[in-house]
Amino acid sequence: MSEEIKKGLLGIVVDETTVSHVVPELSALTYRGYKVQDLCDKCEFEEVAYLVLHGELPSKKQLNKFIREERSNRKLSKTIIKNIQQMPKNAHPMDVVRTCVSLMSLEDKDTKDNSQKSNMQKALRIFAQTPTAVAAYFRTRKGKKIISPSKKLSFSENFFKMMFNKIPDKEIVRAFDISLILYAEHSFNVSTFTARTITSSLSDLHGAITGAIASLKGPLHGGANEAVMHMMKEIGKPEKAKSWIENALAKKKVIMGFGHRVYRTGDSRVPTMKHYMFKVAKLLNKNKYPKIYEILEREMLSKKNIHPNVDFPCGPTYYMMGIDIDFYTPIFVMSRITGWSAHIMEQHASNKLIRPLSKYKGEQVREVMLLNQR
């Protein structure tokens, strides 16, 4: 009897986690037992970041301490800033972010220390400094002066300030905050599993996050939000959306932003993000992409019965905010650092080397012939 091969580890349970869970009967994603849509309704992003990292929602005292620590760690060293300024202007921002986290490891006094306490401190520093690196490259690429982080602004407000030297309407900031909450964690996805695999060899947190960033870059994972916006720009006008998708389906093209390995009746994060996408469109009087969104969503449901995933509303939301398309996945990184870090610490706490088997299909044992006989 031949062994059954589960390509992509489909359906294989490889470990346990307390970080997040998709509850099938509710079709709901939960962080530490809390439904993500409830967290969006009642919490700021910093509260959710604390929850993912520490396992419980913070008290006011705990949250204030967490916020103070995050804000005091935002500044990058002069060396890393100089490195960012010297990076190629045509580099993908994900490659820049990956490199910056590697550079952070060279400067962090706790890089080699895999204790729970040190990992939590390192996670907080990477979490605080990554938006600074993203914004610094955003401005460097445009030939603009880098803006230093502020200790007086929230996580999202500070990011907008460093990117654009201004803070938009509070509803725009809230929509961005919501996207970060929705992107913070999602169980054993590709990048999280990559981080846990690296960690299982007892490598360090910076290395595991660097690997996770490389994994997230792919268009079948984090890069999907970028692909969604490129697709929408290709469509161009709402009037062309229906014929575009009919033609794409006829040619069996992959429609980015639709379908999910875990969800079958729709990504539970979509209704919340869609609501804020439409809110942003109304505030900024930019209705073209929401109209395209609705047509594509309707056609995919009616023709293929496939629902959108969270990348579908996130792409146009970021675009309307004025963020360059290739910076969407780095924003995903800024949020998902919390989830990755939680999983890395969980892996360290109960570690076993991740070492799957493969079925060999190559040549059987052969005799080596000398060079002059081949």
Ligand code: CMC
The other form holds:
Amino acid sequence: MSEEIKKGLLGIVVDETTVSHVVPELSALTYRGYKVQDLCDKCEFEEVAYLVLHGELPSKKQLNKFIREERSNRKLSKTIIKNIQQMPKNAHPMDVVRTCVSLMSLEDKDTKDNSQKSNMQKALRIFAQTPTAVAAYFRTRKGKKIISPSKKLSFSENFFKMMFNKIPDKEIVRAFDISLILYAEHSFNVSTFTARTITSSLSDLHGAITGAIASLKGPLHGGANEAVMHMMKEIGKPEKAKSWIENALAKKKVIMGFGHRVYRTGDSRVPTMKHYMFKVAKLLNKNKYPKIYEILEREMLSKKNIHPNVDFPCGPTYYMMGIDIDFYTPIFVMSRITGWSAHIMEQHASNKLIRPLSKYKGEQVREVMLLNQR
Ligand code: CMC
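The structure above corresponds to the form predicted alone; please provide the structure of the form predicted in complex with the ligand.
The next block holds the full complex; its first chain is the one shown before.
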């Protein structure tokens, strides 16, 4: 058997999927065959969430039912709320969200049931409850009273209401909705592959999503949207951006929010998110970070020919919306639950245990010496 190593599974095709498709040469991403740009132009986030989970865009009737079910499942149990209130105030919100999904598994009557029907219902419950957990920790950490979810508001409006007790301008809500659409799904990325790997042992959906959240947290994956904002804050002002990046590149630093394993000529989600980032900046009259954005983008392209990825515009967009930096990746979770769940169901429908091989380079077989001989 060949022992050629493909570190990071670079270029390896491990399975088939119908959920999404990245066409690197076209810089295109499709969900169930629809270009994400078109979905952003024509759909609300809830429609896209339905599409990712169910495989087709919903009819009006299907959408209404989906929205009704999502809204009626938003509330967290008293136990989970109590747990959130007792969590350390300096915890990373990603760890809080991961723990909350794990706690949800203890309460869900169908945790062990891996049937398609049950998985779809569990996915919906996790999808509906996760924003409530994120917002509950956001407010608890600030010593503020938790705001219960509303059944009258859209997914994004309700999230703003639970976070800030007010809903911003509809253009801001739309920009947030767009970020959720763009974050919903992205083929066999690290967290999705983690979810599929966990599923492949016939483990359950809550466990696979819990593992996926841990995987998304890292700065080479979802954690990049937070790292981007820390970097922009460190740069501080547009006049410093050029020298900052020259210095960073001279030191061979990895610049957060740039590069991608699959896209080589640019992440297809970036132009859409960049457009909305500038829109938010204009509405709120905050131009500093868009200016830094432009300089970093220009310098990275001219010096390294490396394009930004979607986390690059998302970071400053959320910052301008007044969201604490360590909540950006949990927002990514709120949306990606749809993509993970679709992949988990796909894995269950055609499962094969994921179990790669490794090339051994440790000690050869040797004799165990008794303790008094070592
Ligand atoms: N800054 C500086 N150099 C870079 C960067 C970057 N952000 N990305 C890639 N390169 C260089 C890298 O140093 C390497 O150069 P060389 O061939 O001279 O060693 C070359 O480009 C190829 O990069 P790689 O690291 O081998 O590529 P990869 O496919 O293993 O890594 C990546 C992809 C996303 C991990 C990497 O580009 C990176 O670390 N980017 C920064 C973190 C980031 O923004 N992550 C978000 C990813 S996309 C959305 C998401 O998942 O949330």
